[in-house]
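The form predicted alone is given below as one chain in structure tokens.
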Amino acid sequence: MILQAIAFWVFASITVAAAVMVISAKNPVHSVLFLILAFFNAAGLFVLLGAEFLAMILIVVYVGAVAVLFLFVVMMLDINFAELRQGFLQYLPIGLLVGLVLLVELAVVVGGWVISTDATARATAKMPAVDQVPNTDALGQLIFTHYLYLFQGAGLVLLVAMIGAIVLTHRSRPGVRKQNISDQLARDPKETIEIRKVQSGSGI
């Protein structure tokens, strides 16, 4: 039982720490690497939690590919971080409606949880009996079951998610040169290839 209390102490201390490192590193590369630092950590409470299940999910699925898309998408922006700061002042006010937004729809979910009568019974929703059924089907009882709704939100979350970041990988920049199918079959040979008859000693 110790020991466990030291692994759990010891797991939960380095993701809190991870993830505000992710929010406060000024390197976006810094700050995929303490993502991926407090996946893994996430996934050590999992398996103390007996969730073997959603701790493989978050390392195979969020740390080899979520965080890993994250890295490339960043390392393939190649954006200019002294221009970002120079117009911060600029996007003050946008930034403090939007923490403000966050605010409220924070203080509606925490009202609601107060309010609602159901709520409490809904978080204390008892897992199958693990000699009944295996860990994996027993989540999915509860996934397609009580939090049906809140999985395909997630679900849309990070559709937008994927969307967003093609949009941003292929916008037009200057200076960036992209292959263009239609014209390339489009072409005429005998305007692209010239047929040339060079003397021998000549050169080109």
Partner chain sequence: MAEFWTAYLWPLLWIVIKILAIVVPLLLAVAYLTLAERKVLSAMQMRRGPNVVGPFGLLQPIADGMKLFFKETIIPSGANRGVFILAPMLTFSLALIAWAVIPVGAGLVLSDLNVGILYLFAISSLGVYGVLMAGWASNSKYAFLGGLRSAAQMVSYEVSMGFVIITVLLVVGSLNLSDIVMAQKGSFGMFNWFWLPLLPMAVIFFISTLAETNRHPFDLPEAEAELVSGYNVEYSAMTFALFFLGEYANMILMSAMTSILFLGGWLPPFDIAPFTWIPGPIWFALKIAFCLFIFIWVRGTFPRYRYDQLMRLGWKVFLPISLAAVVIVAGFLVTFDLVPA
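Please show me the structure of the same protein in the form predicted in complex with its partner chain, now that we have looked at it in the form predicted alone.
Below you will find a single chain and nothing else.
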């Protein structure tokens, strides 16, 4: 399919280009926007793979929620990023060296890659047949049955993250008056308002 091939190359090249821009853009807000672009195109690649559920979740969760908060924070930061980058050239050779070593190691590992016999069969053993079940159903069947334990565990990890964020940042400031709506609604006019007849000229 030539159309799919074109779509793939478009999505893939934009993803890579956007990813490069994320780390090279001068303005941090631009970086985040490029990150969003990269996510978006990655979702496009998922669609091409036939994993439309993952594609949509990627957009809803990462682009629609996580990156928004990220952008939110970055926009409000008042950091001179040019200053932060000053040591960049100084450390560049070391960074390049480490990167090169890792790259060579990867090349050695991947270059002679062997996969044990019937690894694919083992990996796909639990999956429902692709041609019979839509991939949304298939994901549900895996996550909520075989991987129930991991699903619940991930929930606990998120709970801890939430508690942690609150513990480390929440401060109850003294002297703040908060609106208590239930108190307001529970007020009885009879107890709070007194209606008196005022004689003209005398006052209360």
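Not measured: the values here are computed from a predicted model. Residue numbers count along the first chain shown, from 1. Think of the rigid core as the biggest set of C-alphas that the two forms share within 1.5 Å after superposition.
Once the rigid core is used as the reference frame, the Cα position of A55 differs between these two forms by less than 2 Å. A movement of the C-alpha atom of N27 falling short of 2 angstroms is seen between these two forms when the two forms are aligned on their rigid core. Superposition of the core reveals a Cα shift of 2 Å or more for L150 between these two forms.
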